[in-house]
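Below, in structure tokens: the form predicted on its own, a single chain.
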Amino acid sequence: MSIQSKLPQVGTTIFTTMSALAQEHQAVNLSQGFPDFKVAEALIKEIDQAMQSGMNQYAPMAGLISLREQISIKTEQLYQYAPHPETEITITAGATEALFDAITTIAHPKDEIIVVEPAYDSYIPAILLSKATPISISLKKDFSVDWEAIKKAINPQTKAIIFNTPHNPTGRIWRKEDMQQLEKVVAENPHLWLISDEVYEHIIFDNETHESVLKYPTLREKSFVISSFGKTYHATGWKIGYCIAPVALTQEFRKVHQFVTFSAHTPTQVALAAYLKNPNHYLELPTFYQERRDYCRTLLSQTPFELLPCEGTYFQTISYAHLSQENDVEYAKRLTREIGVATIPISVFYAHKTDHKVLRVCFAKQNQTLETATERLMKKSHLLAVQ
């Protein structure tokens, strides 16, 4: 018997593909985004006492009733915007699930979608079975973004636009200005959608502030606004996020959600519910990764690899075009091999492979994982330039 792929053009991610010849080769994986220091100690008692207690059981499909009115209360201080713990917030398994959600609640036959990329590789997949349309738009080559593509390629069919600040793979960050010509665009077609990834929207640097659509009020009554709790809390495996969005918006999702996964894991609700009354855990994060930024572009500015900015998230992006004219792919897999340090090659978060000889860095490690990889890509300093 045979099944027809509703997915046939996707096959083993370049996550997986990293991550396992990282453990072949012995390789420091720098690859997949995830961070290889401890959660608070605080928070596992949290979740450790909420088991305890005996909160193992179903939570509200919605979500735990305390977390969203965290939630609401940490939006408002951020900002400025309480979103209505009740009708506007939902607790998901993981952003991905709802990105999934928020892409199928809205996604019909012959829409179209915009997503700028490079994008994270969820987007496109969800897009597709859903048997709408997706239309990439890439950002610049400094990774700006390109507003007058976004204008171009609206049309009657486009739905929705789907953005990520501070972005994933490259490390930017949108700022007022672009959110000022998104409100433009919603104001010239006022037919669209918005669904914002917030994911990293506490990992900013510089006395960087974050410009989410929630402040923005003529982008948030069209926008879901996606965020997540693993990567604020260090814990990307306990797979906890949420979604905000205007009550009509708000209810259609849930109707996907519910389908989905139902609810999320209740003793991490009950834990964070309690985690978030101290807004520190979450205001001390720039500081905490600037750190870690700046110690990783020490160290690598060591190395040949020309460094790129870094305004946000945990990933440093490094060019290597003046060493080498390898495929990234073929190139990140070498380093892997040859040098043992695993890398994420930028053309993977393009529908078309779009090749900038650009490789992406997870600093969100240990110093010494960070210092094992860079002496090792010094000491094999040779194999970086590969005419």
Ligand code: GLN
Given for the second form:
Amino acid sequence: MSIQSKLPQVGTTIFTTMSALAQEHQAVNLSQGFPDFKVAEALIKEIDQAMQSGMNQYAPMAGLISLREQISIKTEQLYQYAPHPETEITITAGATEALFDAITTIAHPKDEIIVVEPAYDSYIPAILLSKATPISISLKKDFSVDWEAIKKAINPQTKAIIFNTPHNPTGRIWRKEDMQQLEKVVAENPHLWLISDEVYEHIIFDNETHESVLKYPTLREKSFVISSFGKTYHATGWKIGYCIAPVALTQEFRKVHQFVTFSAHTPTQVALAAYLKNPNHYLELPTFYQERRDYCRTLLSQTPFELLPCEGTYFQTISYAHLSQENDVEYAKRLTREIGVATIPISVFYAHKTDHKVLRVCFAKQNQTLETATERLMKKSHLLAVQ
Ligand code: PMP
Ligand code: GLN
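Now show me the form predicted together with the ligand; what you just gave was the form predicted on its own.
Below is the entire complex, every chain and molecule, led by the chain shown above.
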């Protein structure tokens, strides 16, 4: 007897594939996006204390109220808007759960959902599980937003647009002009919802500020805004995220959330609620990561790759289009096997596997890790130009 797949087109994610290949070949793993920096001792102590003091049972379904209050305060300080902790903020098991819940909340069969691509890999499977239709709209060649293509794709069946800024995998950001375009789109199409993936909200460079949809009243009343503590506190394994959405959307969102996980890890929520009171860590994150980005670019500029712009996130994209015509997945795998450096090929984030001959490098790594990767790339640079 064979099981009928609900996701026949889905295999193992590229992150699992590349991390496993990296391990097999003892490659420096710059593929899957996770930091190798230590979590702050004080934050770990808070979790320990929470556990020792007995905070080990289910958290409230919507999340610990003290954490939701802190998120509201942080949101007001950063985006001049205070979502109501009781009715507009929900804590989830990572942004991945929040994305799944938001998509499941709104997607009905026959709905079309616009996905701005290259897109984070969890969006489309969630849309398909709701039997809705993903409509992938590509960023332009320079990875800026193609507003004309988005406008053209909208029709009465279009239920929502999903987008992400700062953007994984390209490292580009949306600016004020993009948000103004989005305001126009929403004004002309009042039937649209928005799902704004802002997990890299604190990792943005060169004195740019993050354009959260929460700053824009006409956008936030239509939006599920999703973030995660994994990126902010160097703790991707903790899987605590959240969703900010207006009351009516949050009510429906929680109906899904309560049957996906019911609630997220209690001691971590207790710890984050205490730790968030001090904004220093997330306010210093742009400087911290800009130093990492600059060092990564300095190192990689010694290799034959072309470095593309990196405005946010902890990902640097590099082009090898002038070096080889090899398919990017094969190229990335070969570099892992033959040079010992694992990266992520960008084509996997496109519905039709568009291959720009671009790889994504995660620079949330100690200097030594980046140096070893660069040394290996330079030592075997003759292998980068193999056709
Ligand atoms: N969205 C994007 C764009 C991401 O890069 C990630 C994880 N790297 C997520 C969502 C998922 O976040 P989490 O680990 O909190 O589930
Ligand atoms: N979001 C991480 C990345 O982009 C990986 C998350 C995962 O492994 N699912 O690399």
